[in-house]
Protein chains: 2
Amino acid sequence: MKYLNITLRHLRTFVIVARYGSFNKAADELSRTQPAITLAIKQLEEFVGLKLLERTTRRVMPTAEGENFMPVAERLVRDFDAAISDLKATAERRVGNISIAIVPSVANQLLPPIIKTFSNHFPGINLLLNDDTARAVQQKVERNEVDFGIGSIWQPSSLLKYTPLFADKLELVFHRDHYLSESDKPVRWDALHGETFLDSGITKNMLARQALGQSKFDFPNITTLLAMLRSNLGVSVLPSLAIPKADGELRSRPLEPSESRNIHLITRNDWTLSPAAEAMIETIINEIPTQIKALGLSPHHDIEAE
Amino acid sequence: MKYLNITLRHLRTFVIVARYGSFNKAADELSRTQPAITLAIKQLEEFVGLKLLERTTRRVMPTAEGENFMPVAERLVRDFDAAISDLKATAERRVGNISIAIVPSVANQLLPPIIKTFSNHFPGINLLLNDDTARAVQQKVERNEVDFGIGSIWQPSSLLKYTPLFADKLELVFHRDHYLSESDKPVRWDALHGETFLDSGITKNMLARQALGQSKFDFPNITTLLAMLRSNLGVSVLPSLAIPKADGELRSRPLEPSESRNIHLITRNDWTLSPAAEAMIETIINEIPTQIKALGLSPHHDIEAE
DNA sequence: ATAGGTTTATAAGAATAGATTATTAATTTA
DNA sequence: TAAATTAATAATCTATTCTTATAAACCTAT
């Protein structure tokens, strides 16, 4: 015993034997033979230079130090106890916080229903939704300020890692008084040379936009811009989960070739996510499908947009 | 590592390395060396499943986890060693309560200026004074309610333990008026024949004093005893430590052969006694030989009284 | 009183965990 | 790009903490 360090072990020993008055009966209960109460015992008793345990070989009683210390010792080990159990509670993704950036169109009708089963599922867990564009989304992911993000890449970065979750196919919208609503075949990318373009961020690094040119009207907000088809104003290229399905008054016919933005999960590569991100992720992941087919997306990835 | 048990040196690495953000200037500050606390901090995370550190070979910083971990881990290493010098700082007699059962006798006369050394000495100990009779001093030992008790051997217990302290002389004491204040000289004891004899319970199981047969007088209580010498009623037999020598009526003489009330420390020897008590008993058997000396009494313990 | 059973203490050996040294791999800084 | 710094790993050694076996103390019951 070069120098003793004085471990929990020798304090929930201590409650133990107290509490049995008995080292037989600790010793028991402990899962350990009586030789190793005993010395316990000792070196406790050792260390801090008191006996606490009167003990005859027939009986045990704490001393009057030892009835002092009996409460305060019990307290450390429940404290203890409750901490690393808590600790545990969050490994196995019983509580925790989530906060997660992710980009309005998927949010809105893609997350709900996968939140709900995430929910039910980690009761315990609070989330906390950012949705944004696609550019902020991948920043606040950079600098740590949520968990992980939800969106498609702005721009490539090497402290991110991306993993893509769908495609969210490219159409053409307009309103049902337009021309195009005549029919709903693809419609070709040159074929929109004549009309008055309406562009959204969404569209913003697609190579085939490109060629459209510059255009006349830029709505960064979807709301803005859907308003504005509504007018009549113009056509703009929207993914389809952007476009509200239920809209008596807008139009949509797909592209050809047929273009998407592709969503992905975006995380930092440098970091671990916590045990209530990955349960969050791995359920995103498993409903993707589901809803997907509900909403009628590709969950293939064809022609890239990047 | 059949089975890790997590103890609070590993909340203890913990705390440190997040502190300083560095395993090496942890490994400083603990005296140990980096690999041992890279295998503790490995082993936290193993045993709770959770990565608590984020750590490059360049930099260390909590997960979102570990952040929330340590406010509770500082605590519960902060409450574990405060409880712990607690307890040493019992061990260390700072702080504690001590009950003595004490003849008033030794109380009255020897006692002050042994407390007035130990609280100087000892500023946080709280003293309970109980007198009372040689009997009740012993009985209350026996019943554990005192830490130990200061008096004679009432009747001699196995459970008991006897420390002689010193030896309080018997001399025969009565009213300056009376015949025997004529010299100073030792009295014998079968002079007292003729005399009336004036009891107390502290010659009781005397046996000098038994040959003087049944006594007309009992008189318990000291007090009531010296009234009635005052009185001159008779003479009686007092330990010299009951005598007041202040008292300008009364007078004594040794007897002789010379007999004493042996005063001993009384504990119980199947039982610790508390540090506070066993500081009090030191002090009191450092002090006893400087205060004999100053009342003139006798350190030897000749003939035994009992 | 004494014998038997039950309890804690002790001793010696084995098993386990923890620490150290030496080295590697990774990353920042000059 | 080289040097320096840092954490991880591997191998070895040390020290602690068990266990088994035994002794000593104490209560209980015959």
Contents of the next structure:
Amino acid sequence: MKYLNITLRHLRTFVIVARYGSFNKAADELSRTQPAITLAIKQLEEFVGLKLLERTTRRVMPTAEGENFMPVAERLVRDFDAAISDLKATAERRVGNISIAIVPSVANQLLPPIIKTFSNHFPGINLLLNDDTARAVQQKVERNEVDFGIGSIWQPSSLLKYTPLFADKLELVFHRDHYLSESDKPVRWDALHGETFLDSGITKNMLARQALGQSKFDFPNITTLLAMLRSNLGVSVLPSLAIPKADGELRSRPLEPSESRNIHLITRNDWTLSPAAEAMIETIINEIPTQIKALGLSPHHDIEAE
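Could you give the coordinates for the form predicted alone, as opposed to the form predicted together with a further copy of the same chain above?
We keep it simple here and write out only the one chain, dropping partners and molecules.
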């Protein structure tokens, strides 16, 4: 099966010689010597067992078989060149696709200016954002459903790498008509016994919250949780980023002792990120200090409130 020895070099040489009708012009075009061009055509004809080019003293012309083969060879060369061009564009971060799983509060409050900066620097890269709970964010990274995630640690996993980004203070949230709105001083956890607590993925893993006993209300979706708080059903705990600042119906107070939710960049240990994903991560790392300062957040803390 001599045809298995045919390379892209043979095909490209054939296309250029047939196009120019000259070995010398083909040699100039391909920056090779005329004997090397002649040898490549000879090898190609030997491999396929057919004469593809007719040589005369004035011109080189394709044979009938060469004419039929010409569009096929051109397509193969063109497809290869296009594929390599696409790979180079990806490697140079000119094109690409990124998928990120992220907790909603960070997506809404922190990420917009970062994405704007990223888009200005990398206009050819597409971005898909999946906002979900901390648990779902981690699971999507573990299953390779996204390139990386941003959220708190739901459950430590040896499959994942957690890079600290910032800490987000947790606050007690309630309706404006609740008696707790009469003061803005910190609220001690032991003062919350007897309160109707609306649980979420954040509160269920807090030791101080567990000491208050179980609640019959559990709202993992933050939109639903906020709606229940607005109906004055009970109280809950949310990170500062998740509390709507312009909401006239809700109030918040600091907790004592204070606790924070640590936000991490979550990646897989055994996975090579695409150049596009690497560019996005670099942008996030570079922009985070400015954004957390603007939002009044803190650097990463050692104590994690999931």
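Positions refer to the first chain, counted from 1. Computed from a predicted model, the values in this text were never measured in an experiment.
If you assign each C-alpha to whichever superposition fits it better, residue 245 and residue 94 land in different rigid parts between the two forms.
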